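Single chain ahead, by itself, as structure tokens, in the form predicted alone.
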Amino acid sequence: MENRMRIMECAKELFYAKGYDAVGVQEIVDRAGITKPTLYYYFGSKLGLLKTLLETKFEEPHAAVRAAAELKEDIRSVLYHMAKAYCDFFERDREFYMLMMALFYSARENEAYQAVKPYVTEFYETVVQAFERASGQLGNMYGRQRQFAIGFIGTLTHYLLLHSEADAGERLEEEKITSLVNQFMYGIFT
């Protein structure tokens, strides 16, 4: 494995494992087996290799996410579709996705949620934009589209957090994400 990618698989093991502000420039190096001077030649910083973690490994789910999102069909496939990127996103690296939700609900003057918050806005963006195109199927939203957004994305977010401590290891079935997807649409026709 070349340097950059074994810095930041390192980074992200640590930055998982004792949060990003309990993890110095030292031990990212001692455990990578580089120097100082090796990690600032490829991200400049701490903070530059973080950005870097979350703009490579972000990329692909939310490249899946957008793709699912532009589907022309129903919502409720087009949730499941998305839903279903997102989980693959999950089981593919765990430790980076609670990694994301770790940044995501730190303090919001941090650098590291300073980091992070593009591209979870993104994702939220993505996800609004689905309910948008669907609006001729859910009738007249009322301008709910975000409030639908907020509501879908914490239903997944809160089942893989849970998921993740109570069925550590088990792969998440099609029937339980066409599940959590149909209990969402129960509360949007209800």
The other form holds:
Protein chains: 2
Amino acid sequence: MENRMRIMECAKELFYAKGYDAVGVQEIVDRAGITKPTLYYYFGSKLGLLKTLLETKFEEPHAAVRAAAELKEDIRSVLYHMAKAYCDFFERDREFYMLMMALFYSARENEAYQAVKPYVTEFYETVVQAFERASGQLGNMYGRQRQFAIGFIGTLTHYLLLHSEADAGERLEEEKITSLVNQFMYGIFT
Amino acid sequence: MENRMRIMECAKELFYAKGYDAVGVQEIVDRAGITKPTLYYYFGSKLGLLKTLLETKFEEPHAAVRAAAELKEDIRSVLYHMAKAYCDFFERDREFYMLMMALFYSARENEAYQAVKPYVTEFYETVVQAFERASGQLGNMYGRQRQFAIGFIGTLTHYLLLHSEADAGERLEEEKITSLVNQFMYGIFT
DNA sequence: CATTTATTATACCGTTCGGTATATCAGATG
DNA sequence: CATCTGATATACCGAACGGTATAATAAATG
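We have the form predicted alone; now please give the form predicted together with the DNA.
Then the entire complex follows, led off by the chain already shown.
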């Protein structure tokens, strides 16, 4: 059971750094200090390893975002809490977060994309629902809930992507999150 | 020379569909109806093929966005024209656009990411400069040019990503672009 | 103590990987 | 016609790929 976790951790690091397809099973087991049959004993296949990794690490952060999305507060507060939960997800395990994003943006026919898609879709629907619940506060949305959700997630994910690139190690400041949410809510003329 | 172009086209389709690492050179030459030495004659390596592909297909759309970014009009108009040029890029060759995005979101140590990074960075700086040029119109930006650029690009790219997923073939409506730009400029309370 | 069960390693499978040495072949050039 | 040059194919390279048959080991169980 200890090896099982070490394998997942090593796989995460390598998938993050080099990409799912570019990493060989041999490389993973070498880093973990075990041999191939051990990996196949626990996960059955390279893809099974990826799936287990996603399942294990996704649930908790997603629950946090969902909790924020379901808050019975005004939309400003909900958006802020969602953004906060999302950034916490990023902060808690940047490698896993970046790995998920890379997989989601990867080729549609690739098995790694197929594996991550349900998780990201579920997350995305959570945000759409938050906007639907806020219909009353936003005037007539004309069915723009999806568009808002896309803008919101797009702004956040893109910011985190470029933040992790530029300030590799630095903490994400609270006020930066507020500023992003404000920009999203009120636009750029403020 | 005809083979050269066919190889690039086939490579683009396969890289888009399955991912750079997941596609073998053999697969590319099979689809192009030629053999490996022909590919290596023109491009030297698999990575050389990718680099040539990016160089060949990036310049023109990027020039269009840069032209929009340098318009001497008010920021609303500049943003609209940039968004329009960007979406045209997407429309002209969705596969190539999606391939670029996938590469940019892929693992940092991966050679495919290294290959695409300079192009996306250049594009990104173009947008940052558009916001810098508009400083006078936006009040005090407090150095938020980068943040604005990130939000702008993030909203656009994310929208195109999910649009291409949902409405695979459908044309991108003009008014949708306007709506996105408005959302970005004025926020969601309108 | 004997047996079972979970876990791990040795050694190997056939296939595919990116890449190349060499030869051919067609068209242009002297 | 002879030669040269650009373009292409045949056939191959060693290495790495994902995956597995088999056996050993170690701890728990009867």
